[in-house]
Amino acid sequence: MLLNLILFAVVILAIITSARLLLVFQFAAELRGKKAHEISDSENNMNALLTLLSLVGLFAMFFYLTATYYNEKYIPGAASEHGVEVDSLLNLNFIVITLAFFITQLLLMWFAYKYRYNKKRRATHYAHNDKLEMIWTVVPAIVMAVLVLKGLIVWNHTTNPSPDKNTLNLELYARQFDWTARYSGKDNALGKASYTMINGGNILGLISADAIQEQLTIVRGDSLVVDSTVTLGFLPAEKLEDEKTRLRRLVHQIRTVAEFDYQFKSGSESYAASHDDVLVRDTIILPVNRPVKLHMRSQDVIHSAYLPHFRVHMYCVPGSETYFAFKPITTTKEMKKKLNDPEFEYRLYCNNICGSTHFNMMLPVRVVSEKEYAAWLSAKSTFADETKTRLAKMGLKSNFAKNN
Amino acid sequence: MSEQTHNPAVDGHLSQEVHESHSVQHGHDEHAHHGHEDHGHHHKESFITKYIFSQDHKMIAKQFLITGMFMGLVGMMLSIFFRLQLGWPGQSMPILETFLGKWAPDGVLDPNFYLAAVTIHGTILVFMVLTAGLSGTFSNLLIPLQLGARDMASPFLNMLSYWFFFLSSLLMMTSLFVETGPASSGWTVYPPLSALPEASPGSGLGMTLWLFSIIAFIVSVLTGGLNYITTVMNLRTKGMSMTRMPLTVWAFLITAILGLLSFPVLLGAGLLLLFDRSMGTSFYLSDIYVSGQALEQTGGSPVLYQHLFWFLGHPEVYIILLPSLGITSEVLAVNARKPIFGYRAMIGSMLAIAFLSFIVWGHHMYVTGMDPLLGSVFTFTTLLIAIPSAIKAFNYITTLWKGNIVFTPGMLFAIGVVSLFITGGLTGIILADSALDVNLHHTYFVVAHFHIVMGVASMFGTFAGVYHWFPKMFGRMMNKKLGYLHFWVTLISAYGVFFPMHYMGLAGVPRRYYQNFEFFSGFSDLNMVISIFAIVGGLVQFVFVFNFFYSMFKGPKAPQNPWNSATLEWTTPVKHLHGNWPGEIPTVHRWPYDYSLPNGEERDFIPQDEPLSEKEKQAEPAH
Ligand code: HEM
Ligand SMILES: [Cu+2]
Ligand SMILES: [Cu+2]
C-alpha cells in the first residue's frame, strides 16, 4: 500500500518535472528564433535516415525470423494427404507475398529517404498516369487470378476427397472442457445420439434400447424429486423459479426420450448401430494411410477440432453435425524420427473460445500401423457393454441378455 | 479575425439563413448551413453548453478524441496485463494484483479474467477507439471545415451521437466491475457461450452490459453517420464539387455509408441474442446440455449469429481502416508537397473496397461447416479486394516519388500506415484462401494479420491525424521531438509485437489461449520477447498522452497554416468560433492538391479558395 503511494507520488512528480523541462526547452527554442511548426534540415535528415534504417531493420527481422522459425522443427510439414497440397500452395503464396513485400517496402522507404526535404528542390507535380495505374491494376489482377484458381483446386481436393469404401468413421465429441472420440466399431457406422439422452454415464447421449431404459429411469426419478420440491414450496422465490425451469426441461426431456422408446418398441428403429461403438477419452489412435471421416458434435457451446499437423480444422456446433475427411500419411513414430524429438505427439486442440479452461482442452493423437490399430481397438469395451454394466448397477435388466 | 466581437452583419445574415436553409440547394448559396439556436450570443455560452452539451462540431470532435484516448489507454493496459501472463505464464506479478485485485490473486491472472481482458480489449479497441475515437473525431472536425460548412447538418443529433458513445463507454467500463466479471466470450461474442451464464461467468451480468453498451454504440454510429452523409451531400460550399473534396472527406463519407448499412445488422444480431438470453427463444440455441440440464431450445443455429455478426464485422474493419487511409492521403500529399497520385483511382478503389466489403463476410467462417461451394465464392470475392488495395498502396508510394518530403510527426505516422497496410494486407491474401485458412483460422497468424493491417495501421492513421490537426483543434503545436520519439518507438514495438506472431500462427498456436505454449516447441522465448516489445510500446504511449495534454495548455501558439496546406480548414481563424468563418464562407476554385505547380509560381501550394490565375485558366480546364 505504502509502496503504491510512493510510486504514485513519483509518477506525478516525474510528470510535473517533464512539463517544466519542456517549457524551458520551448522558451529556449523560441529565443533562438526556431518555429515550432517548421522542421529543420537536421530533423528531416535524421528521420529520413531512420526511415532507411527501419527498412534494413524490417528486412533483417524478416530474415532472422524466417531462418529461425520457418523450418521443420517449429513448423513441421503436413502429415496428411491434402495437407501436402496445402503446404505447397502456402509456399507459392509466400513467394508471391514476400516478393511484393520486399518491392513495396523498399520503394516506400527508399523514396521517403531519397526525396527528403531540400530547400533548393521543388517537388514534381505529378497527379496521375493512366498507363501506370493500369499496370498496377492488371498485374495484381492476373496474380490474384492464378492464386484463386490454385486455391480453389486445393480447396476442392480438401473438401471433396475421392470416395473410399475403406474410410473410417470417427466422431469427435466436444464439451466443456474435454474431448471424447467415438469409433464406429465393426459396422463402421456411428449410432444415433440425442442431447436428451445425456447422463453421467452416457456423456455422448447415444441411443440404444438399454440406454433408453437407463435414461427414462434417471429422468423420471429426477422429475419426481424436483416436482415434489416445487409443490412443497419451501424454496425461496428465486430458487423456486430455477426449479420450475428445471422441471419444465425435464418434462421436455422425458417426452423426447419416451419417443425414442416408442420408436424402438414399435420396431421402426433398432438403435443398434451404437452397440459396437467405442468411446475413447485419453488418446486418439488412427491407422496410417487410411482415410478418416471426422464427424464433429458439441454438447454445450461451440468448440473447434483443430489438428494442425494434419491441416484439419472444423467447428463443433451444438445442434448440428460437421465433417472433415483426411488421410494421415505419417506415423507418430516416423514423425518422432523426422523431428528428432522422442516426445513428439500429434494433438487435437480446441480452437474456438469455449470458457475458462479452453486452453487446456486437448488430446494426444497417435498415428500407428493398421495392425497396431486393430489390436488396440479390439481390446476396448463397447458402448453396449458399458451400458449393460451401468444398468446392472441400477438393478435393471438389459434388453440384450446375449452379448451382441 | 475578430471572432470575439459580436458581428451583427454576420449574425443577421445567419438568422435569415436559418429560416431559408431548408430550401437552399448546396452550391447555390455559399453560406448554406444549418442554423444554431443561440447564434446571436454564442460568445455568452455557459460552461455546460460549451464544453459538455456542446453542439459545435469542433468541440464534439475533441470530446470524441479525448474519450477515445481514455478508452484506448484502458484497452492498452488490458493488453499489457494479458501479455504479462503470455510472456511469463503463471509467474506472480504483484502489479497485476494492484490493478486487478481479485482477478489476479497472488499476482497471477485468473483464466476467466484472461478471456475477459482479451474480450474487452478487443471490443474497446475496435469500437470505442478505432470506430468512435477515429471517425467521431475526424469526421466531426474535418467534414465541415474542409467542405466549408458552418457546422454539421444536425448539430443536435451530433451531440446525441457523442452522448450515446459516452453512455456506451460508461456501460463497458461498468462491466469491468461486476461481481461475475465482464463479457469473456471474445469480442465476437459467439453464442451459445455468450448466451449461457452457466457456460461462463462472464456471460451473466457482464454480457448483458456488453450488449447494452453495443446497442448504445450503434445508436451513436447511426446518428453520427446520418449527419456525416447529409453534411457532405448538402452543405458543401460553392465550388466544392464532389471531385474537389479532399480524400479525407471521401473516406469519411464512404465510412459513414458502410456504418449505416452494416451496424443495423449487428443491432439485429444483438437483439436476438438478448431474446435468447432472457426470453427463452431459440434463434441461436439448439440441443444444448449444460450444467446437468438439457435445455428445451431446439432448432436455432449458432452459425446464424456468425453470419449476422460478420455481415457487420467485415465492413467494420474497413470502417476502421478507411478513415486512416483518408487521413494518410491528405497528410502524405501535404508533406510530400505533391498532389496525391491518382486522385480518381483513390476514390474508385475506396468505393470498390466498400462495395466488396459487403460480400466477403464468409471468409471468417470457412470452418463453421458451411458449404464448400460457398467457401469458394467467398475466397473469390475476398481476393478481389486485393486489387483496389494494391492500387492504393502503389498510389501512395508514387505520391512520395520525386516529392519534397517534410518529416513532421504526422508524416512519419502516415508513412507508417502505408508500410503497415502493405505488410498486413499481404498476409490477408493467405487468409482469404479457404484452403489455407483452414489451418490458420483462430491462430496467432490471424492475430498478427488483423493487428497490423487494421489495429496498428489505423492507430497510426489516428496519430497522424492528431499530430497533423492538433493545431487546428487546440490552436497550439505539439512537441515534435516527443512526437519523433513516440513514432519510432511505436513503430519498432508494433512490428516487434506482431511480426513474430505470424510464425507462431504458422506452427498452429491457437489464439485466446491462457497458456500451454510449451506444446509448440520453443515459442515460450518468442512470447517473452513479444511481451517486452508490448510493454515498451505501451509505455511510450504515455509520452504521447503527456505531449497531448501538455501542448493543449502550454504548447507554442500555432500559426494560421502551419503545414502550408491547401485545404479549407486552414482558412478558419486559429481561435475557434461557432460557425467557423467569421465572415463569408470561402468559395472553392480548385481541387485540394495544387502543390508545387510547375507554373513559375514561387509558392509551392495554392489554397483551394484562390481563384484560378489568368494563366491557369488558359492552360487547363478546372479539375
Ligand atoms: C498495445 C498494443 C496491443 C497489443 C500488445 C495487443 C495484443 C493482443 C493479443 C496478444 C491478442 C490476442 C490474445 C489472444 O488471442 O489470446 C489481442 C487480441 C485482440 N486485439 Fe489487440 N493488441 C494491441 C492493440 C490492439 C489494437 C490497436 C487493436 C485495434 C483493432 C486491437 C484489437 C484486438 C482484437 C479485436 C483482438 C481480438 C480479441 C478477441 O480475441 O476477442 N488490439 N491483442
Ligand atoms: Cu473447447
Ligand atoms: Cu473480414
Contents of the next structure:
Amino acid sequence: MLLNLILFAVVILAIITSARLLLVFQFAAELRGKKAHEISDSENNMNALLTLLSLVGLFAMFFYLTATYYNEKYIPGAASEHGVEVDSLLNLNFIVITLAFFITQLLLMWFAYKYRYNKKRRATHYAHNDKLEMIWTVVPAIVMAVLVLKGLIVWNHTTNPSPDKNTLNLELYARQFDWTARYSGKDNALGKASYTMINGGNILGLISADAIQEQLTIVRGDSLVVDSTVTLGFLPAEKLEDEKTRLRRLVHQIRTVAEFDYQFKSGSESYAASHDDVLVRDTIILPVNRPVKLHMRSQDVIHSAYLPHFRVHMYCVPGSETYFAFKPITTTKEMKKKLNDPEFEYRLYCNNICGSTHFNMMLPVRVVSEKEYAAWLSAKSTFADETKTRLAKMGLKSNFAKNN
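Given the form predicted in complex with its partner chain above, I would also like to look at the protein as it appears in the form predicted alone.
FYI, this one's just the chain on its own, none of its partners or other molecules.
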C-alpha cells in the first residue's frame, strides 16, 4: 500500500514538473521575441530526421521480440495432427502481416521526412489516381481472399475430422473451479447424464440403475425434511416461501428420477453405457496417435476448455454439449526431450474468466503410449464400482448384476 502511494506521488510530481518546464520554454521563447507556437526550420528538420531514424528503433525492437519470443520455448510446435495445419495458417498470417508492417512503416516514415514543412514549397492538389487506387484495393482483397480460403479449409478439416472407429470418447465436465474427465471405458460409449441426478457422489449426474436408487433415496429424504419444516411453519414468512420453493423443486426432481427408474424397469432403457465409465479429477491420460473426441459440458457458468499445445479451444456451455476432435502426436516424454525441459507437462486450462479463482482451474494432461494408457485405464475404478460402494454405505443393495 505504501509503495503504491509513493508511486502515485512520483507520477503526480512528474506531471507538475512537465507542466512547469513547458511554461519555462514558453517564457524563454517570448524573451527571444518568438511566439510560443512558432516552429523554426531547424526544429522542423530535426523532427523529420528523428522520425526517419525512429525506424531503426522500431525495426530493432521487432527483430528482438521476434527472436526472443517466437520460438519453441514460448510457442512449442503443435502436439496434435490438426495443430500442424493451424500453425501453418498462423505462420502464413504472420508473413503477410510482417510484409505489410515493413512496407507501411517505411512509407509512413519516409513520407513524413520527405514532405516535411518547407516555406519555399507549396502542396500540390492531387485529387485521385484510378490505377493506384485499384492496386491498393485489389491486392489486399486478393490477399484476404487467400487467407480466408486457407482458413476455411483448415477450419473444416479441424471441425469435421474423418470418422475413426478407434476414436476415444472423453468428456470434460467443467464447474467452478475444477475439471472432471470421464472416459468411456471398454464399450467406448459415454453413458447418459442428467442434471437431476447430480449429488455429492455423482457430480456429473450419470444415470444407472444404482445411481437412480441412490438419488431417489437422497432426494426423498431431503423432501421429507423440507416438507416437515413447511408443515410446522415455524420459520419467518420469507424463509418459509424459500422452503416451499425448494420443496416444489425436490418434488419435480423426484418425478424426473422416478421416470428414469420406470424406463429402466420397463426395459425401454438399460443405462448400461455408464457402468464402465471412469471418472478422473487429477490427471488426464491420453494415448498417442489415437483420435480423441472431447464431449464438453458445464454445470454452472460458461467455461472454456483450452489445450494450447494441442491447439484445442472450445466453450463449455451450461445446458448444452459441445465437441472437439483431435489426435495427439507427441508424447509428454518426447516433448520434454524436444524442449529440454524435464518439468514440462501439457495442461488443460479454462480460457474464459468464470469467477474469483478462475486462474486455478487447470488439470495436467499426459500423453503416453497405447500400452501405458490401457494399463492405466484398467487399474481405475469404474462408475459402477464407485456407486456400489456408496450404496453399501447407505445400507442399500446394488442392482449392478441385474442391469449388467
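Take the two forms, find the largest set of C-alpha atoms that superpose within 1.5 Å, and that set is the rigid core. Residue numbers count along the first chain shown, from 1. As the structure is a computational prediction, the values presented were derived from the model and not from experiment.
After superposition on the rigid core, the Cα atom of G200 is displaced by less than 2 Å between these two forms.
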